[in-house]
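Only one chain comes next, encoded as structure tokens, the form predicted alone.
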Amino acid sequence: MTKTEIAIKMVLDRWHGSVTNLNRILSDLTDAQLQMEIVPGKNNGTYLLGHLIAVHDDMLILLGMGEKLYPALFEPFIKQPFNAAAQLPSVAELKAMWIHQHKVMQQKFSSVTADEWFGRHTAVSEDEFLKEPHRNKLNIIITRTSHLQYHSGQIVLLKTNKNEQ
């Protein structure tokens, strides 16, 4: 393994690392408790889930590998703040599409070279991308694992809220 390969395997095992951690997160907690507010009148665990499925999905163009799995969540999750949205996915239908669009990422993932991964994601123009290589494929990987961990901070905060229902 040559020290790129080397370098792409460590940034891609923290984001299945983070995707599993979140994974487990979302076992331990009952519907009730992802319906309740982190912070009275902030972000609930199902806003935050819908928001993580959001954005994974636009990672899916932004990496050159399909269209977004779940187009419709585009609005209540990203575009409209928290309690905005007047009807929602269910916590139970919101935790399948997660799984299943991790084991398609998972999937996409494994089939890019390392020379794919250091190429331009679609956000950047190709002259934008000569003057800024670092705005490459890898690196959205990298915001979206630091973007994931920061959620799964708010989420786990949940599970403290056990006996309190």
Contents of the next structure:
Protein chains: 2
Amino acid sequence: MTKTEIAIKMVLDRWHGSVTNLNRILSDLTDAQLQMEIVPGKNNGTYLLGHLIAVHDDMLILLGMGEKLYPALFEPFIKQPFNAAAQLPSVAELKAMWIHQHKVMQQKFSSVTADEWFGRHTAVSEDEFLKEPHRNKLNIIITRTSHLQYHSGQIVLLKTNKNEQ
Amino acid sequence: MTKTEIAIKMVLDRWHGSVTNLNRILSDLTDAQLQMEIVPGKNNGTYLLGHLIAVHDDMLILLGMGEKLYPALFEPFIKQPFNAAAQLPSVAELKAMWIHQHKVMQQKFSSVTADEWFGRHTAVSEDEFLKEPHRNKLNIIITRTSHLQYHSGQIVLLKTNKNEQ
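Previous: the form predicted alone; requested now: the form predicted in complex with a further copy of the same chain:
Expanding to the full complex; the earlier chain stays at the top.
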């Protein structure tokens, strides 16, 4: 393996490991727990899960991998902040979207070449990319893995409430 | 820049960006807020800050960059779980350690060559490394950035309690 191939493997391993980690957290939570606010008056687990799906859907656009799977999630889960009174998809629907989305992403990621990972993502122009070659597709995976970990650290806190169910 | 150099830049940028993000969160919190539990009965902000310093100290060992700066933090912040009754360093002491540690780390990181980043870390044997070349120093930065983001997503929740101070 070349250093470039090793770097790509490390970044994708961390992405997949972070998805797997959230899967494990979700499997430990009841639907009722996931609907609770992480701390009073703040995002609940359902909102954070929908937010992650909406952000990962946007990755498909940034990576030039086709259309979003769930474009209707942009408005309630990115544009709008959490609102306890909002009509949102059910926990079961969101969990099914999450699972399907990451199967699709894993499949798409597996066929990307090293040169493609280091090619520009769709939100950067050709001119900008000449000066800033780090604004590539692999960097989208790096930054979204951070974002996923940040919110996973919040969702896991709902486990504390297990005894209250 | 070669692809290898771009990969290293992306990983280090995400590390430094994550440290900066936690600095910003900490600067928004009073010492009293940081001493509160994130959710009742779980880790408080002070414990998480000490835990991050202790984990980052261990990175110096894994990266072969000399001795830990604060070895005394291993016992209370890694080996022991959070205990509200434990005698721990003050918030001011921990914040000073955090700032100093990341200045030291930034300086050390800036002189590492590309070949060194892709060299084995100290917890993997030469034989293992031949088969698993991704167990290198750069991967330590990738995994600890995930860990830092996970706990930063928890510490930021203390901001909610601002009005209660």
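Remember, predicted model here, so these are calculated numbers, not experimental data. Positions refer to the first chain, counted from 1. Under this definition, the rigid core comprises the largest set of C-alpha atoms superposing within 1.5 Å between the forms.
The Cα position of A86 differs by 2 Å or more between these two forms after fitting on the rigid core.
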